[in-house]
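Just the one chain here, the form predicted alone, laid out as C-alpha cells.
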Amino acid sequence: MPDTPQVKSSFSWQIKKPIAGPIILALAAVFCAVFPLFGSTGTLRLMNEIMALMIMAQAWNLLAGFTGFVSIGQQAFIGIGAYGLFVTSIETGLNPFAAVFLGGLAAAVVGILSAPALFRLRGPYFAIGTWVLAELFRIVILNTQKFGSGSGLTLARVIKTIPREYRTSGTYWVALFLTVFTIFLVYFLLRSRFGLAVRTVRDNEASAESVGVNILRIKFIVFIISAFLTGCAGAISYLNTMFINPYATFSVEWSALLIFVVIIGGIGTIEGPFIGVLFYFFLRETLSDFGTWYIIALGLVAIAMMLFVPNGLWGMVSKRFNINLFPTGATVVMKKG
C-alpha cells in the first residue's frame, strides 16, 4: 500500500483588527482638545473628575479585570500620586501640570517596593493586603508635620504664579493626554503576546506557568503600570481641587467606587469603565440633592446590575447588538502544511 501522506499541523494565535473604537477615540480626543476654549470653569471641573476617575477604573480593571489581582487599596497610589505633585510642587516651586508624571512615578516606586510582599499573598489576602498598604501611609502622613498632617496641603501659594485662565484649563488637558494614553497603552498592551500572557495568567496560574509564563514578571509588570496610572489619576484629581488631606485622599471609599463603575460598566473590556464612569457621574448629578438617598440608590443599583446584567451594561449592549470596539480577545487558528 501507498504510504498515506502526513499533513503538519501548527497553532497561532490572532487578535480580531481594531474596528471603530480607536478612530472613535482619536476624534473624540480632537474634539476634547479644543472644549477649554469654550467650555465654563465649572464643566472643566466635571470633566477633570471624569477623566481622572475613567485613568483609575482603566487602571483598576487591568489589574483585577484582565489579571485577576482584586485590589482594595488603590488609594494608596491615589493619596502618593497626589501627595507626590503637593509636595514637589511647595518644596520646589515645579510647575504642578509637570508634577503630576512625578505624583505617578511615586506611586510606581512605592509599587515596586511594595510588590515582593504584597504577591506572597493570594486571593482575598492579596486585596487586604493592599488595603492595609494604604492605611500605613495614610497613619503615616498623619503624623508626619511635612505632610500637613491631618490639616492635609493646599497649593494656593503655587498655582498663584499660573494665569488664572489657563489654572483649570492646564489641568484639563493634562487629564485628557493621561486618559488617552492609559486607554491606549492597555489596548495595545492587551492585544499583544503580553496581554494573551496577562489573559492565561488571570484564568489559570498553574496552566500560564506549564507553558512557559513568567506569572512573577506577568504580575509585577502589570501591577506597577497600574499603580502608575493610579498615581497620576490621583494627582489630577487633587490638583482639581488644590487641597488635600489624609482622610478622604486614603479612604477606602475610592476603591468601593472603582470597583463600582467597572462592575457597572463591564469588568474586564476596555469599553466597560467607559460606561460606568458616565453612568455613575449620571447618577451622582441627577441624584445628589436627595442626600442619604442617593447612596442608597447606588447600593441598589449595584446590586440589581450583579443580580440581572453580571456582564455590566457593556456587555449587555456588546452581546445584544454584537459590538466590539477594542477587540483584545484571541483566537487560536490551526494551520495545515
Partner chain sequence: MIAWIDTLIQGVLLGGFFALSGLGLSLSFGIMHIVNIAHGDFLVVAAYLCLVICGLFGLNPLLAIIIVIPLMFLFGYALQKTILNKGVDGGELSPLLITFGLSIILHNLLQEFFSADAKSLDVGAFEVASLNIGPLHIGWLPITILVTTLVVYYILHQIMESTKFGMIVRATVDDPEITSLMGVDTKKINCLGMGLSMTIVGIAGTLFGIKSSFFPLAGGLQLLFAFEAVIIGGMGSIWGTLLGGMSLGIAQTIGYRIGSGWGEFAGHLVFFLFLLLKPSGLLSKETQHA
Given for the second form:
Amino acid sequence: MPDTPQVKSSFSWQIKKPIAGPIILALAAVFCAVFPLFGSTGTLRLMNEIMALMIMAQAWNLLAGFTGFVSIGQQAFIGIGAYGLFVTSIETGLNPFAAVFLGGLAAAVVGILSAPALFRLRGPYFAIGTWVLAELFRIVILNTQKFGSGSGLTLARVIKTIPREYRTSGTYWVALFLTVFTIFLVYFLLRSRFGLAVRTVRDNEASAESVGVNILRIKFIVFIISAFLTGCAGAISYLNTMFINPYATFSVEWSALLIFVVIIGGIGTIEGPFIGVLFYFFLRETLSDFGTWYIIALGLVAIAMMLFVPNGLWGMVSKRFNINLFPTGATVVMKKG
Amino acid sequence: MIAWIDTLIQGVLLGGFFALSGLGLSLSFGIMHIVNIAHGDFLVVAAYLCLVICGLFGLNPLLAIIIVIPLMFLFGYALQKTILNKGVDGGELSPLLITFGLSIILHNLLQEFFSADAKSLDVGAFEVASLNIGPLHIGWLPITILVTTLVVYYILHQIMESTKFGMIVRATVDDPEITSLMGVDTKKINCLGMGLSMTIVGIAGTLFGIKSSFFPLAGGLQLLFAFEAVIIGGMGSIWGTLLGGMSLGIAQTIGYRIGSGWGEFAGHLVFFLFLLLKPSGLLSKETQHA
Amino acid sequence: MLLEIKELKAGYGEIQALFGVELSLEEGSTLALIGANGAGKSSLLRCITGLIRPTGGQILYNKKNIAAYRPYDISAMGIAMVPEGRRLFPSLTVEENLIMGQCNKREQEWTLERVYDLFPPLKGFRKRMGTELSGGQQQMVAVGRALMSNPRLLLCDELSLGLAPVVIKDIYRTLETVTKTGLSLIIVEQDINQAIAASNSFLCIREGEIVLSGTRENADRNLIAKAYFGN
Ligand SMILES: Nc1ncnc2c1ncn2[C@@H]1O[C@H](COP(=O)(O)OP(=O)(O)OP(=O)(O)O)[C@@H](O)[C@H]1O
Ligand SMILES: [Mg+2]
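Could you give the coordinates for the form predicted together with the partner chain, as opposed to the form predicted alone above?
All chains and molecules follow, beginning with the one already shown.
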C-alpha cells in the first residue's frame, strides 16, 4: 500500500504512517482471542453484544461517514441477517457459527435487490426509504408460519448439537473474527484508491464525476459491504440471545442505537464508533437500575453532540492531543448540500 | 362489485388521514428543509396531550382539540427556535439525526409516563355511528376526518397564496438569503413554519387518537405513512400529498381485503413501485410548472 | 459620512476574500466600485448588507458599527441591495416581488405606483411570475424591489450584466433621477466607463484590496487600467 495514493487531477492526499492503530488492534485481538479461556459466560455474552454493535456501528459509519448516505433502516439488514441464520440452521441443521456468514450474505442480496429503488432517494429521503424496507420484511415474517410469525424462533434445538463449552465462546470467536475483519476492511478500503474515490464522492459529487469516478458504482459497493457486515452482526447478536422475534429484530431502535453510538464517538473515523460503543455500554451498565432512562440520556448526549461537537468524543481527543490511530484522511462529514 | 366500491370508499377515507398527517410533514420538508423523523411521534404526543387535557377538564376530545392546537403550535415554534434552527447550519442531515434522537427520547419518555399500554380517546357513540346508503356503511368518524383534511388543505392553500405571511414563506423557500435582505428574519419564518406544521400535527394527532388506539411506539409507522403519502404525491407539492395520501389509503385497504396482515405491506409496496417507476411522484413541482 | 469602512476583512470559511478594505461615502453621492472578476466586489457588498460576517474591521453606517448586524436589521436601517444576477423570487409574481421589499417596515416613501411610474413597462406584467420577464425587465423589478424598501443607501451589483446597451442606458438614467432625491449609491460594474460616468468618485479593488481611488474628474485611464489588471 503506497503511503500517498495519487489520483489524476488535483486530488492528492497525505496519509500518515498507518502503523499505530493496526498494531494496537492486533495486540488487542490476540488478548481477546484467548479471553474465553478465563472469562465467564456472562462476560462473554456482554462482549458478544459489544462486538456486534461495534460491527454495526462501523458498517453504518462506512456508509454514512464516508459516503454521506444516512440509513435509519439498518434493522432491515440486522433482521435479515439474524433470520437468515435462524432459518438456515433450523431448517438444514447447518452449524450456526457458519450460518452467521449466510445471514450476512442474505442481507447483501437484499441490499443488491433494493438498491435500484432506494438509490432514487437523496439524503434524508434515503434514510426513511431504508426504514420502509425494514418494515416490508417485518410484515413478511409476521405473516409467514415458517419464520415463526409474530411469536418468533428459538435456536434451543440447534444449539444442543454443539458441545456446551463452545456454545458462547463459539459465537465469541466468530464475533471477534468479524470485528477485526470489519475494522481492517474499512481501514484498508479507505486507504486504497477506492477509499479516495469514496471520500471524493462524499465531499463533492460533481468534482468526483469530473475526475472520472463512477459515483453510483461506488455508492453501490459501499452499500452492499455495509449490508453484509450489518447482516453478520445481526446474526451474531441474535445467536448470542438464541431467540428472535420480528418486533425487536426489525425495530428502528437498532438504528437509533448505532447512530447515537457513532455520533457520540465521532462520525467519519474508525476510532469514533469504538469510543461510542464503550460509552453506550458504560451508560447502560451504570444506569441499569433506572429503567429506560439510559436511552433517554444517550439520546440527549447524541443531540448535544450533534449540535455542539459534530466531530464527537474522538474528534475532541484527536484534536486536543493530535493523535490519529487510523489515519484515513477522512475529515468532517456534516457538510452543507 | 359492491365490495370493491366499498373498498375504494374506505380507502379514500383512510387516505384522508394520511393526507392530513402527510401535509404536516410536507410543510417541514418544503419550508425548513427538515425531514422530521419525529413527525409520527409528535402525532402520538398530540394524542396523549389530548388525553391529558380531556382527563383534566372532562372535555370531549373533539373539543379539547382547541387547546391541543395552540399548545402544539407553541411546541413547534419553540422546538425550531431552540434546537432545529441551530442544526440547520450543519446541512440537511443534522436535523434528520436530531429529530431521530428526539423520536427515541419521546418513545422512552412516553413509556415512562404513560406505560406501554394502548390508550384511546373516547368520543362515545359517534365513533361507530355510520351513514348507510343501501349496502354501504360509511362511518361518520372517517367522513369527519376526510372533511377536516379537505378544510385544512383549503385553509393552508389560502394562507400560502393569499396572505402576506404566505408570500414571505414562498420567498423564503425560493431564496432565504435575498429574503433576509428584504428585512425578514428567515429563522423566525422557520419557527412559524414549524409551528404551522405542528398545528396540523395537533389536529391529525387528536383524530388519530380517536380513530385508533395508540401507545408510545405508535409514531414510527405513522411517520412512514405520512412520508409515503408525500413521496407518492410528489415532493414539494401540497396537492400531490393529498393525492398521495388517497393512493396510499386505497392501496392499504386493498391489501387488507386480500389478507388481514397485508394492508401495510401493500402500501409499502406501492411506495417502492413509485420509486422505481415514477420517482417524481404524482404531482411533483417540476411537472406542475411544465 | 454616511458610510465609512475601516480595515475590513472577510471571507468564506477558509478562503479570505477581503484584506483590509477602506471606503467612505458622503450622503447623497454615488461611488463606483470597479475590479476584475473575483476581485472581491460582491464580497464587499455582501459584507455591508450582513450576508457575510466580517472577520475584522468596522463598517460605520451613520457612525454606528453595523459589522455584526443581521441582514434584516441592516435592511431596516436603510441599506438595500440589487444582487448580482437579480435573483427575483421565482414563485412570486412581479407585484409580490416588489411588495417583498416592504418587509423591512421602514417609513413609506416608495409605493407600487411610484415604481411603476419609474419603470412603466412593469405595469403590464404585475401578475406575471417574475422569472417570466426579459432580463432587462427582471433587472427593473430587482431595482424596484430594492427601492420599495426605502433605502438611504442602495448597493447595485453588476446591473448591466447580460443586458443590451440601450437597456443599460435606460436603467442608469432612471437611477440618476432617483439619486436626485438624495439617495446614496454604490455601483459595482465590470464596465469601467459606464460605472465612472454614473458616479462622483470611484474605487478600484483587486484581490481584496483597494488599489486606486479617485473622482470622476481626475480619472486617469492608464492608471485605472494598471490598477485593474495589476502589473
Ligand atoms: N460562496 C463563496 N465561497 C467561497 N469563495 C467565494 C464565494 N464567493 C466568492 N468567493 C471568492 O471570493 C473572492 C471574491 O469574490 P467576489 O464574488 O467578491 O468577486 P467579484 O469581484 O464580485 O467578481 P465578479 O466580477 O466575478 O462578480 C473570489 O476569489 C471568489 O472565489
Ligand atoms: Mg460579483
